[in-house]
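Heads up, the chain below is alone and in the form predicted on its own; it's given as C-alpha cells.
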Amino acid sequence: MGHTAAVAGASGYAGGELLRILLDHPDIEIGTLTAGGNAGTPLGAHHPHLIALADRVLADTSAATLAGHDIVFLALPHGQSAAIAAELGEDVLVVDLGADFRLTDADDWTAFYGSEHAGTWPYGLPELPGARTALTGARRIAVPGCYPTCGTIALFPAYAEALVEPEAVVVAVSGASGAGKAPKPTTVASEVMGSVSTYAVGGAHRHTPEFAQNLSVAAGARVTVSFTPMVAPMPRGILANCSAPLKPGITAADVRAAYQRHLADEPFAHLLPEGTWPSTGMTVGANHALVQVTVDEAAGRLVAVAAIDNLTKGTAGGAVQSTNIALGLPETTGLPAAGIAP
C-alpha cells in the first residue's frame, strides 16, 4: 500500500529535487506542495523541469495544508520547521530536510544558530555506524546538511576503526546551489564563474559542530574538526578533501582494508579503485558518495576524498534513503542509481 507525501518549501532547491526523486518513488504518492512568498503560484514557474507536477498551484506553509498526509518533509530554512512539526501526529512520519533537529549539543545550536534548541532526531545519515538502527521504524528524520554527508562519508571508516588522532582538517568546495535559491551577491553568475572563494572561515561554518558530532559518534570519542568550505563556478556538486594524522604503526594497507570493510555493502557510498579519485562530475543526479582514501606518508597523514551530489546524495536523496529506511522499504526504492554524464 503507498503512501502520501506532502512537501514544504517545494519552490526551492531541495524541494525541487526531492519532487524530481519522489515522482519516481513506487511506494510514495505526492501529495500537497506548500512554499513560503510563492504560494499562490504553479509549480512549474519555479521547477519548469517538473512537467508532470507543473500545473499544481502551491498552497500557504501551514501544518493545516500539511495534515492528512502518511510523510511530510519539510525543505525550509533553519529555524522553521520545529513549529510546524510540533503541530503534526507523531503518526506522521516528518523528514526535516533543513538544520532544527540536526545536533544534538543544545550549546552548540545556540552558538552557531543563535536560537533555542528545538531537540534532537534520529540522524538520516544510513552509513554513519548506528544510524540505521535509529532510523528503523523512526516517525521523526533530521537529514544532515550536505557538507557533513559529504566529509562524513569520507572519513568515518578511519575513525570506526581508531585509524588516525581525533583531528580533522576537511576542505570542501560546493556548487553554488547549497546556498539555495535566493539569488545573494555571492551565488549570482557574475561572481561566482570565473571565480573560486571561501567563506565562514576559521570554524564558523554553521556545518562545523555538525562534522565533529558525526565523527565523533564514529570514533566514540570527542574529534575536533577544522573546516573550510569553498564555493565553486558550477550549480552542483560537493568535492570534500579530509586528513588526520595516522596512529603508531598505521599502514596504507591498514587504510584500504578498513575503508573497503565498511563501504563495500554500502548501496550509495563507493570505495573507487586504487588510482581513481572522485569528481563531482561523477554523481550528478545519482544518490551516490564516491570515496578514495590514501596516506600520505611524508606528512603522516590519511587522505580521504570524497564527492557528492549536494541536491541529491546531500539533500533530497539521503532524505528519501533514510524515509525508505523508516517505512521498511528497500533502501535503494525510488533512487536514482546512475548519474548524468557528461
Given for the second form:
Protein chains: 4
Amino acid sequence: MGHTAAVAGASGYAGGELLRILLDHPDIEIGTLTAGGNAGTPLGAHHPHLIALADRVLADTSAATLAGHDIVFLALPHGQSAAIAAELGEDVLVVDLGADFRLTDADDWTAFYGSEHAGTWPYGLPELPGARTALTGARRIAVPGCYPTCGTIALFPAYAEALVEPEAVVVAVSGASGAGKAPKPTTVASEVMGSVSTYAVGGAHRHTPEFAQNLSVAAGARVTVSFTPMVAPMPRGILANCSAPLKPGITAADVRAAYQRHLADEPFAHLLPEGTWPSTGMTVGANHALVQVTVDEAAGRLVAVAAIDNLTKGTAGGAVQSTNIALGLPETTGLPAAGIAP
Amino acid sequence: MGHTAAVAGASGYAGGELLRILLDHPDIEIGTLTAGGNAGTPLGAHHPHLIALADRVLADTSAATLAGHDIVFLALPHGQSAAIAAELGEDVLVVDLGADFRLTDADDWTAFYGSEHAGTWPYGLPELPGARTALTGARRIAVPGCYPTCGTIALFPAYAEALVEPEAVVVAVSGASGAGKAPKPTTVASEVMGSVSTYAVGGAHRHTPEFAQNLSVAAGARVTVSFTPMVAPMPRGILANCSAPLKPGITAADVRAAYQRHLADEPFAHLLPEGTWPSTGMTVGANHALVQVTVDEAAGRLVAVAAIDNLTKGTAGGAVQSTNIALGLPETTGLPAAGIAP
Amino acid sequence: MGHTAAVAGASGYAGGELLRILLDHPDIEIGTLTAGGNAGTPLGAHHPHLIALADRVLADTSAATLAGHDIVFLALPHGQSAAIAAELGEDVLVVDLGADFRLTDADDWTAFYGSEHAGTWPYGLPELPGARTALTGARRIAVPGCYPTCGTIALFPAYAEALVEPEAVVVAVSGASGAGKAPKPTTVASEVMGSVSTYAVGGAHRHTPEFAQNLSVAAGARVTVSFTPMVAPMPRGILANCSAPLKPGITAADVRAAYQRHLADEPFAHLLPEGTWPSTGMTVGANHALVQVTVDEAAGRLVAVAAIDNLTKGTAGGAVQSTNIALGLPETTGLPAAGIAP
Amino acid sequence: MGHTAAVAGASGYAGGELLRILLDHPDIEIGTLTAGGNAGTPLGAHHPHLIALADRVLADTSAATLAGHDIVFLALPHGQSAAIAAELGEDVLVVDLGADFRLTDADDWTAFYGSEHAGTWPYGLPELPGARTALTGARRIAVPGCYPTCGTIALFPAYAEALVEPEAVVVAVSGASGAGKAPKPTTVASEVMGSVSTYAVGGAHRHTPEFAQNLSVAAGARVTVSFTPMVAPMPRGILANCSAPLKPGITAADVRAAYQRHLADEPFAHLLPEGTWPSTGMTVGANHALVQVTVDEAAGRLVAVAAIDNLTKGTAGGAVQSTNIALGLPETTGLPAAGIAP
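Next up, the form predicted in complex with another copy of the chain. The previous block was the form predicted on its own.
And the full complex, kicking off with our chain again.
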C-alpha cells in the first residue's frame, strides 16, 4: 500500500468504476471520497454493488478534502479540474478523467467547449506512440475520452505506418453509461431500450478534435476525422468502426503485419485472430481493447474495428493504467484482465 | 376484399410481420399459409401475438398449396423462389421477400451467393428513381434487402443530384430479428444482450452489391460502397449512418434543398425537422423511413442517417407497399403509418 | 367520425399510446391535445413515431382548452382530474386514466394517496363481472391501474366461482414505461438495463387496495392481496404471477372449466391452449390479455398468470375499450387485435 | 498455488464463469480444460473475454483427461457426473455444478429427473444451517441450483426461527444465461429481448424439491413451496420474491432481528439497510447475495427478497466458496466481492 488516493466525483459512473478497480489494486489505498450534490450521503446509496465501501460517507469536493493523498482522481464536470489541481501541489499525482487538459490546441478547446483553454497535460493513452515516455514520472495526467480511446487504438497503427490517406471515417456506438448517471430525457430507460440513436452528427461531438489530434500524432501530419456517435441499448461498451482510403500499393498483408507489429507487445490492446471481430460483450469490466482489421478491396479502404468497455479501458481503467506508469509500477497492476460475459 | 394472398414461410419473422400487416389490409384476404419444417403445426405456436390466426394450420410449401391465389408472398431461404414462381403462372402476382431476383448483375450474384443467377425482377423500393414505373402492373416483385432499403433512402437524393463523390461509406446497425428466427450460436439471447458486434466487415456482406447497384441507379454512374453491418441488442430496427465526400462547391443549403425535393412527396420516407436525428425506436412497427442529413465542413463530407423497422419497411411493409403499386391500389393501403413507442 | 375527443397529457406515454390507437379509430376524431410543462411545443418533439400528428401544437391543460369535445381523455398526474371534470358538463364523456376515481373506499384512498377522496366512477375493466352494465351509457369512466388490470383478469374467474381461499399472492413485473416519461434516478437507462428490481414491497404499492377491491367484487366477499411489483428491462408489458390456496375438493378440471366459461366470450382476454404460458412479448401493442392457469397439487394452490401491454390493455387500450361500451359502439372498435413481435 | 484444478464443461456459461474466478484465485492453478462437442477447439472461440486462456485447447471430457488434479469441477449435463467421479479417486475434490447429487430423497430425484438417483453429496450452500460443517474437509460437493441458492438465502432465517407457516410462495426471475449457451428456440435473442415469460408453472420446475428440501432443513420440519420461475431480458441475475404466512404474534421487529442475527456474520449474504430493496444489477459478477425483508400487515405475510448473480453466487462463485471451505482456505479467497455496475 505505497500510495493513498482520493476520488472526487465518487457517486457517478466513472467514480464508481474507479473504486471497483482500486478495491483490487495492491499498491493504492482508497482514501477520501467526495461528491457534489451527493455529499453527506453514504456511497452505498449510489453504488450498492461496492459492498465493502457502502458505509463511506461522501465529503464535499474541494482542494481541502482532497489534500493529503498521494494521488487525486478527478471525475468532475468539465471546467472544475484546473482550480482544484492548482491548489493540490505539484508533488501530488492529479489524474483528470474529464476533458479539460486533453487538447493541445486552444482554439479547438474554445470551439468545442466554449470556454478558455486550461492547458494541456500528458495524455493518458499509453498505446499512442510517445505517450508512455510522457507519462513516466508525470504528476498530471489527462485521461482520454472514451470514444477517442477506442477509435485511436483501432487506427493508430495505420497512421503510424502511413498505410492510409489522412481522411478517416469513424462511426462508433456507445452504451448508455457514457451519458452519465444524472437523469435526463435522452437517458430514460424506455427511450433507450429497443432503440439505437445517432447524435452530434457532422463533426459536432466534442471528441472530434481529440480524434484528429491523436491520429495526427500517429501520422506525424494532419488527419481529418468524420465522426458519428450512436447510443445502443446496453449499459457499457464502445464499438468503433473506422475506415480510411488505402494508399496506393498497400496490401492486406502489409496491413496485418503493421497491426501485429504495433499491438503484439501491448498489455491491453489485442489484435484478434483473423476472422474474429470484436464485440463490446467481450470487454465488459475488462481493461482490454480488442481490435480487428481488414481491407475492402472493392472500396479501396482499410477497415478497422475496436471494442472497449467505455467505463473501464475508456475511463477508469485507462486512468489507472496511466497512473501505474506515472508511479513506476508495472503497467497492469490491479487492472482487470478478464471481462465478464455473458 | 378484391385479392387473395398466400404466404409461404409464414412461421418466420418476415412471414409473421407480413401477416400482421395483411390482417389490417382492406383489399387483401389472407389465404393459405405454408411452412417448411413447421408444416402441420398451428400458426399460434409460432406467432402467439396473432390471435386471430392462431388456429390456422400451416401447409407444406409447394406450388400446389400456393396456387389459386391472386398474390403469393414468398418468405423463403435463398434459392427456392425461382422454381415455385415458374409453376405459378404469369398472372399471379409473386412477391419475393428473398434475395434471388434483386441483383441485375449475374456475376455479382454468383460472387456473393455462390449459385447461378435466377434472373432480375422489378425492384420493390418505390423511393428509388424509376422504381414506381417498373412496379406498376408488375406480376413479379423482388423485395429489397433490409440494409439496402435503409441506406438507399438515406443516400439516393445525394446521388440523384450529384452532390457527392461516388465513394459511399455506410455503417449500419440492425436489430437481432434480421438474423431470423432459427436458433443459432450468434443469436443466443445472452450473447446479444449487452453487446454490439460487427460482422461481415470489408465488403463481405451480401447486401454490398445491392447497395452499389441502387446508388449507381440513382447516380447514373458507378458508385462504390464500403459497407459495415453491426447487430445491436434490440429485436427490430436498422439505423444506417452514411457519408460520402462532398463535391466541390456544394453547400449545406444545396444538400437540404435536394433532400426536401426528393422526399417531400414520399408517403413513407420523411425528412425530419433540422436538428432531429432518427432513432430506430421512432420506427418500430411502422412502414416509415426517417431521414436526416447534414454537412461535416471540417471533414468535407455529406452525412445522412436513416432509420427503419427492418421487418416492416425493411421487409414485409415494403413488400405490401410495392404490392399496392403493382395492383393499382393507393400506395399506403393497409400499411401502418404510426410506430409503437416506447 | 361520430365523436370528437380531446386528450389531456398528450406528451406522456399514456397520452402517446392513446393517440396511436385513436389514429386508427373509425368513430373518434382527434381534437385538441394538451400538456403541462410541454404546452406550446409540437407533438412531434415528444412522440416522433406519430408522424401524422407531428405538427400538432400542445395547448395548456385546462377545462377551457378541453371543452367542446364529445370525449375528454385525462392522462394527468393524480389529483388533477376532479376539478377539470367538474367544469366539463355532464354530457361530456370524461375518461380518467389516472387513479382519482378508481377506489370505492375513501379510507383506502386517503391511506394510499394521502389526500381527500374525490369520488368513485364506473370502473373501466369490462371483464370484471358487472362492469359492462355500469359502463353502458356512462359519462364518467375510471380507467383501472395497469397492475390490477392484469392481475384481476388472471384471478377473477377463480374468485367468481369460489375456487380459492380469499388470500391471493400476486407478484408482477412491469416494463419501465409504467414509471412514466419524466426523467428520474430509478429510470435512468443504465440502471434499468441488465437488472430486475423489486419495489414497494409488503403492501406499499398504491395498486394494492385496487386489487383487493376487484377480487372482492368478483368473490362477493373480502379478499386480501399480498402484492409485490418488479421492474424488468423492457419498455412495455406486465406479467402477473398470481396464486391462492385451493378450496378443498377443487380439481384441475374444475379450474380449467371455470376459466373457459369466464373467458370464452371475452374479446380481449384469452385463455391460452394448455401448456402455453403467456409472455409479455406476445402482447406488445395489442389490447389483449393472455391468460393461463394450473393447479400446483403439492403446494395446494391455484396458479394463474396473465400478460398484457401495460400501455395498451393496461392503460390507453383499456380506456378506449370502455369508451366504446359507453358510447354504444362495438367493444372492439379501433382497438389493435394483433401485437407486434418480436 | 497449492492446488491444481481441472474444469469439465469449460466452454459453457458455468465453465466460463468458473474460469473467470479461478484466474484470480491465489491458491488454485487452472489445469486441464475439457468439453463435449467443442473438444479440440481453443477456449478463445467460446470465451473471448478470457484473453489469458484464449489459446488453451479443450480436451475431451473423460476421467482420463481430468485425472491428476487436486480438484475437478464438473459443469456437465445432468447424469454424467457419477461415472466420472467414481473413477477419480476419493482423495480428489470433485465439485459437481450439476444437479445429480443435490437431492436427499431418491423419489424426488426420479419424479423430477426421470432416472435413478445417483446419491447425495455434501450440499454446497454454506449459508444453510449445518452446511459448513458438512463441507469442511469434504471431497465431494453438490453445488446448489441457482434458484434454490437465491430463494433459500431469502427465507432460511424465517424458517430457522419459526417465524412463518410451512407454506412458502416463491416467484423468481432469472436472466437468460440460466438456460445455458446452446441455441434453442426459447433463447433466441429476439424472443427474449422486450419480454418476460413464465415457465414450468405449478411445481413443474426441477428446483422445486430442492427448495422444499432446503427450507425443511432450516425449519426442522416439512415445508411446501409453490415455485414460479420467469425469464427476463438480461444475461445474468436472479431476483427471488418469497413470502409465507406469518405465525401469530410475530412482529416486524422480530423478523428484522432474526434476519440480522442470521446474516450479520455471513461473508457473502448481506441484509440491506431498511428501505433498500435488492436488484439483480447490484450483484452482477459478484459473489454476494443481497437480502431485504418486511412484513405485509394487511396480508399477514412475511415478504423477503434476495438477488444474486446466477452464474457467480448461483453457480461458479458458490462452487468456489464451498471449495474454499472444503480445502480449509479462508472462505472468501479469490471470490469477487464487488459487482460490476451499471
